[in-house]
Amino acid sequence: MNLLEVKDLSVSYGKFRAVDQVSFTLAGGQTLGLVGESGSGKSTTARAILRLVEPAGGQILFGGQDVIQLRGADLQKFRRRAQMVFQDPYSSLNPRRTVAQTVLEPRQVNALATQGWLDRLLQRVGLLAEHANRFPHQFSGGQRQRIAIARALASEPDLVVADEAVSALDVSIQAQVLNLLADLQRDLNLTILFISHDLAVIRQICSRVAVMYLGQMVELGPAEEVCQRPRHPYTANLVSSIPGSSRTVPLIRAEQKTSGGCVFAPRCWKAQSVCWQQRPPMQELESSHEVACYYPLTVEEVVTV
């Protein structure tokens, strides 16, 4: 069962569309990776989704319920139910606050118990009780990721955020919070959406993919499938940029502009007229993999990049 459904989100600064008619569901219980390069309109996305940033049009369904339309006391309860966990841990924690006021404040505000839980949520997260009266400044990198994700789950919400939460820690500390996210999205039934420009991170941790260019989904479906078969010439372009990886794309174009065609049309080797006039619609391909492409990468293209 689906507990988010996004479809058609829109988010516009002033005349800038930063996100433009994005769709995409996420079960109970299940990792969803948003995955794009800076400016795909990822964070966006996903800051919309908590109404962190007002959508300028589409629908939220949370559990049914369209988080846009939320007021007052209504959204402060959603809020509950869905957490984010920040990139940066050293500047989303209060310098000031110590580890047991960062992680029980959620609880508090939110009229929760709050005995005997700052242990356990710090043992949860491989934290020790010694920890809680230290400040952030006196922990390393990966220590304060943990204590974010700590306090992302002391209201105990459904829905987790993830806005590339590991992407500033080195790779071995990258290592141990992917595997803590894995396992807290086991034992807690947690729903994360993941959000990365690391195609190879997404992999890692994610049952799902989504990809985003330019304020647009383009592609869609399982992690395995994307990566090992991507449709979308982007996509493919991911890939190839995976560390390690033996496949390569053809040279891209030089940028120019497009206007109501396919975003990814200035840089793609199979572009032609109609993909500089008309915007591609999602379509399956295989069973639960979409793309948006009107000359999506055959088997034997795909075998190539």
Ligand code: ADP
Contents of the next structure:
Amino acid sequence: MNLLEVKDLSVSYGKFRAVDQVSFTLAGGQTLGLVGESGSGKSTTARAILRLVEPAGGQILFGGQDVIQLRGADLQKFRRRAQMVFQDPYSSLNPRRTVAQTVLEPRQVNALATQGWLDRLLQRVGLLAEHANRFPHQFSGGQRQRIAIARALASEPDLVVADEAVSALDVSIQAQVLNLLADLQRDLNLTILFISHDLAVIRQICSRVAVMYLGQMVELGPAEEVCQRPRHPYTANLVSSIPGSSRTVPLIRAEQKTSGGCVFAPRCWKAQSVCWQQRPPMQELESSHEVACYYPLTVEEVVTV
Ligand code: ADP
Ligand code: MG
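Pass me the form predicted in complex with adenosine-5'-diphosphate (ADP) as well; I've looked at the form predicted alone already.
Next comes the full complex, and the chain you just saw is listed first.
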């Protein structure tokens, strides 16, 4: 069952279209990665899903309910069921609030939250009961992100959107927080939309991955398959830029002017005339592996990438 269905979502900032007809689904209990370089519209997509920015078009269904139409009490309920963890735990935590105050804030039922409940929640994210009365500055970056995760979990959400949640952390700390998220996903049957510009990080935690480029979705499929057999030229470029990748060919060419057509055509080494004229629709290549490209990489090309 899909917990989240995003259909043709578009978001504009004035005349600029930051997200352009993006569609994907996220099954309950699964982790979907959203990857793409900075400025590709990942955060804007997340903000639209959580009703932090108004879409210009499209549909967002959460448990079958149209999120964009939610008002009043239904919107409040949705806000508890869908929580966000941000990149920077320094600015997303209020420095004047203790851990207990921070974590209890979104629960909105403080009276019902017992000491035992708080202790268990802190333990759940790898903190100690005695941390409850301390302030953010008394913690390391990794610990602060655990506090942010505890706050997200406090309202017992179904969906957690983690936007670059480990990007500011050192690699060893990153791995610990990724492990925590994976444990939570499994133990609590959480559904996670995991956003990162780093495909290597996505690969560690996500079962499926969606690749965005300049506001558009270009590839969507099982994470391992997309990493091992990228079919969109842009994804192949992302894969080849993972440190340690044997695929080191720079699959990119100097930018050229474009109007309409494929959003990647100006940098694509495979672009033909149709690519400059018509936006390629998402098409299924193999079961649950889709790509928006007229000339997806062939098996031979993938091997030599
Ligand atoms: P990502 O998270 O993938 O880096 P964003 O969703 O943050 O991408 O941004 C997508 C595009 O929208 C970028 O070009 C960015 O400059 C622009 N953008 C983001 N937020 C705003 C805003 N509040 N006002 C105007 N433009 C914005
Ligand atoms: Mg972002």
